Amino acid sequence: MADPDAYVALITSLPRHEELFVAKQPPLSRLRLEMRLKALSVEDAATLATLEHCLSWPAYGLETTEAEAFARGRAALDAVPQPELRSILRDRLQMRTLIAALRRRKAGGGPPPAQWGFGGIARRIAANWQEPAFGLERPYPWLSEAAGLLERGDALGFERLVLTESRAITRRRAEGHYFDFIAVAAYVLIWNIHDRWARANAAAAARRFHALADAALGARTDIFAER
């Protein structure tokens, strides 16, 4: 059984998240976050682990298939008891369904089968396969921009858009919860989003550094070759 006072103390001990693309890293380390999360009840800790296992990108290895990812999502939806957290999970899985469809199309694949993904939108996607946003611009306003970014190969811009929408979904569904488990779970899910951006930004910076280094080395090699 959760202790309400312990959850109030837990929430007030967590530093506030900065704006997503201003902060270079999450407001506290994963180790310190884990220390604070020891205040969770056994049941709530298990629910949070289910959410993270489903939604956190590092939980998926390169060998994870599309079918396995969808199966994990369905199992998580069945396991999470809180309606607000199920709504976060459902909305973000629908978002991943749309992203998977965009990637599938860009890779040259055909429309998905009728029972594919989440949210009952596979038929709509298949029926509008050649439309940039599958005819779903109204319920998913971010989808047109995502399609354009993916088509242009703007990986960092695409990541930024996905993380922005993921954070918005999480905050919207947890609105009105401040000192309970819903608030704690939303905080941790947003922590993961900040961590993902920090990693993506660091990876992009490393790629830029290596590209500049290679270019500089190439320029020097050309100079020496001319002599």
The other form holds:
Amino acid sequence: MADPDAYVALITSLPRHEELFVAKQPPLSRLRLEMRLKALSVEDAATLATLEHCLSWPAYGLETTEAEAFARGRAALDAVPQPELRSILRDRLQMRTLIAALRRRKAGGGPPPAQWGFGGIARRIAANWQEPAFGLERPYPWLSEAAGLLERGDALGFERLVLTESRAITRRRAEGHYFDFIAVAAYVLIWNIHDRWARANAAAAARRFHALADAALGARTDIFAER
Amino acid sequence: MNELVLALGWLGIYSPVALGACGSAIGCAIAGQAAIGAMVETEGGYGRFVGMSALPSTMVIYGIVIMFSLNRAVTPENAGALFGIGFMAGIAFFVTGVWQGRACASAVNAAKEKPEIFGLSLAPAAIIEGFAVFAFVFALVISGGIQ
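Switch from the form predicted alone to the form predicted together with its partner chain and print that structure.
Now the full complex is given, and it begins with the chain already shown.
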């Protein structure tokens, strides 16, 4: 049995996460987080790296294929020894499967093959392809809202819903763990969610700035040209 | 047979100290690690965190007092009573020491974010202390009846 007090000092050295869409950035920088995480044992650090490698979007390149993503997820599910962390991983990969199916349908694609995605829900998705939430509203209450947001093209609302649900899954599965590795891993996974929101905001701001700059300077394309 | 009974009597006399010391050591270690972690993150109030982490040390003090109240010549007639009272009191001090340490660690974790809840966050640890006091007081009361 894992020591429930293994990482007391590490957990208390981590600042609390603020509300997700209120905080402008994560409670501490990645550099400081990495410094604190040096207290992890070699095995726990490897497990955390596996989790992050599978769940963190920056770990996926543009050239990553669907088959590679599936293989990475399945390898991670096999490699993580803690049942609670495997549950987090499985739930979040199932969530990604459902979101990928929504996007696939919106893009005009057909139903997925039987072995597609995670959690053995591909058959039900394919069987209910034209249903708004693939007939899976009961086990996944957020899915109807997500389908509606995607249909309306509300990308911001969709992103907020996905991040909120991802954080809820992580918190729910790590409940009852206060000072052990599961608490540390849950903290880092939630940190990644906050970081993604902060980065998304920065990217949106940059895009908007460029759009405004282009609009303002559109008629003056030769602004830096020598007279 | 008598030797075993006498040995259990001596075990009962020393158990409150030994188990109380173990409970205090583990509890203080857990709460102390929490205090150290909080000191890394905060800019002040270190003394309060260290003070919180020392709360489980009372378990060994209760154990010492119980040991003195039980300490007497061990005979086949009183050995069972010494063992029962001493050993069970020791178990109570051990368990409450460990869990009080965890309660203190949680209190440190909460109080570092919101210093205004420092007093309230100590309530669970104080309630656990109350249970240890019950075990202590009633061990003293019934040890008075041992011949």
